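The chain below stands alone, shown as structure tokens; this is the form predicted alone.
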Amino acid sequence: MENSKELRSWLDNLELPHPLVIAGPCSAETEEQVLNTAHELKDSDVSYYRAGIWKPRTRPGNFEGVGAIGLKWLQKVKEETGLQTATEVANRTHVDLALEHGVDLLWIGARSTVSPFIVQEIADALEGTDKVVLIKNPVNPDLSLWLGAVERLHSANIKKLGVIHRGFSTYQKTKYRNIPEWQIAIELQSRFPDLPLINDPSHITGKRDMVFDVSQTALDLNFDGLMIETHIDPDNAWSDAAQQVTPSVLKQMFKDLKMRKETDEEAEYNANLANLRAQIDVIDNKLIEILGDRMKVSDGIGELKKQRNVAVLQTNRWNSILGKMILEGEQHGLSEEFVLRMFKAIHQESINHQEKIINA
């Protein structure tokens, strides 16, 4: 994507005041929930309007969609509200039916980036088509794959593309429904800069209460977008029930935001600092994260220490561990004080940690 450039022109022509939003229900339910909605939202905010018309589930026997009829509602919503449209789509059927209804955003889901193949049945559907064309992250935190699939819609000559970042899929219990992994999406940013990047708080969290959290932290990251799924009466949805907020929730949201200005150099100075320091937060969070499992890891070893009656300290593999790991962060432009003191911390931490278990 030599001239990533071209790629921004269909976001900046639109000239927003405020970041693009793309709101609407998970899925269209029934005509009177999806219009009653987009009546709700045609006086906010909101670019798009979206809808899910097919529903791609983990398991079957879950609601899957109400289908084609899905997108006359949506044609409608655009004839009394005014509100440009969007639905996901995962095959060449999807395309046709949503180009014919006059859809003018489609984005490709998690679970179709993971595949090629699906994503160049869609390309070709899509070659040369002036819709915007958006690109979920896929399930797992690959970024070549994630830029394979915007590489394979650009080849198709689809000018108006743009990716969203929804979170990762991972095995552990964490507070997220899909960890974000912030910093995927910084590394993408900071690789194609032009490239417009939407945030997905909705499924990242999958609960509207974290909502606005996360759309803070995408908005001081520079994320040009947000997509949050809105529904009229979010406790009775279809899907996805838990993470949907209310049209008047949304509005609220867009008050309280704190949103970036860019008028002027001091503007720019602190717009830069903030996406700066945001990109710490995220990291320095990480880090936590990553101690606490590592603490976790030490309390098992303590547990089997307790079992066979052995020391806590076992000072050869600490001698080892210590060495490795200043040779590694010279690599990484850590000085070898710096290292000793941090490591130090920690294994002193896991002796607490393994002392604790053996005493108790």
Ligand code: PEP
Contents of the next structure:
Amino acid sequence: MENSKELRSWLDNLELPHPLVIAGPCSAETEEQVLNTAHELKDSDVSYYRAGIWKPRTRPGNFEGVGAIGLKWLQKVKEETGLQTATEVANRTHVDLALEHGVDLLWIGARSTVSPFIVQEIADALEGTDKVVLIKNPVNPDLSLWLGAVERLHSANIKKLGVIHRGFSTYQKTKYRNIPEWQIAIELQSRFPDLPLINDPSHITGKRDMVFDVSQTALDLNFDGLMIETHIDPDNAWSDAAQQVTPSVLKQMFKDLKMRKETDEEAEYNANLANLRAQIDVIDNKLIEILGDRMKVSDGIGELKKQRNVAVLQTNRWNSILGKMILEGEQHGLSEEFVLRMFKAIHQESINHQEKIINA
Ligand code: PEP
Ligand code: MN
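Which structure goes with the form predicted in complex with the named molecule, now that we have seen the form predicted alone?
Below: every chain and molecule of the assembly, starting with the one above.
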């Protein structure tokens, strides 16, 4: 698959407001909840109304979606509010039912993108339709699996194709429900700059009070749209309660978010600058995280040395690290002087950590 203007022409042709906003509840629960939420979102920045009809649950026994009856509620949403509709499909039956009921946008969930069999089944079922199809990243941080799914849909002649970045699961405890790993989305964006890229801050954060900041980062990184879970009564939602916002919070968010896409030269310069700065912020955060991890390993070494009563400073080891890193640095365009200064600082911090442990 090549990058080409055709990849984004569908989005430009739809002439929807930028950013593209998809909002609505995690799950369709009752007809009343679906319709009430939709009516609150009419006359807002929302272009597509989402609701999960079949819910992929990690553990059995949780609410697994209302099933096909919910598609009738989405039809009503469209009739009563004029909003376009969107839902997740995970097999051929879902696709057939969603098409029968006139759903406008179908997305492939993170747990489906990991399975080429499922993706192929969905691609075959969709062949020849002109629906908008968005592919969420796989749950694991694997760009090729994500691209593979895009290629399967592209080969099935789906023209209105895009991707949704919803973060990646990790065993580590972090402030996110699914860590963003922004660099994966940025890499996809730089390979296919014309493939529409939507961010899903709800599943990245898992917490409603973090949704705004992640949305702003996504806009700074030039994402084309946002998918935000919105529920009339989030605290009592049947799934993903902690991350859903009310329609009024959503509307306020779109007043407060700084939009980055403008066309005059000055604005374009500012948009480019904001994009690059957001990339730097992502990398700086990673740097701090990695340095923190390094110190934790170093603490472990301190513990070992303490048990054996070994000296903290091991000069041979240190000289060999420095030699290797200077060569490595050269290959990445870093001067010897910088690598030396940086590693002296890291080494000093490491010694401080170990001193503390040995003398504790
Ligand atoms: C969802 O959008 O409600 C959903 C299940 O998302 P994901 O596939 O990203 O987990
Ligand atoms: Mn959800």
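What you see is a predicted model; the values in this text were computed from it and never measured. Positions refer to the first chain, counted from 1. Definition used throughout: the rigid core is the maximal C-alpha set that superposes within 1.5 Å between two forms.
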Next on the checklist: After a rigid core superposition, would you say the CA of Ile351 moves by 2 angstroms or more between the two forms, or not?
Outcome noted: no
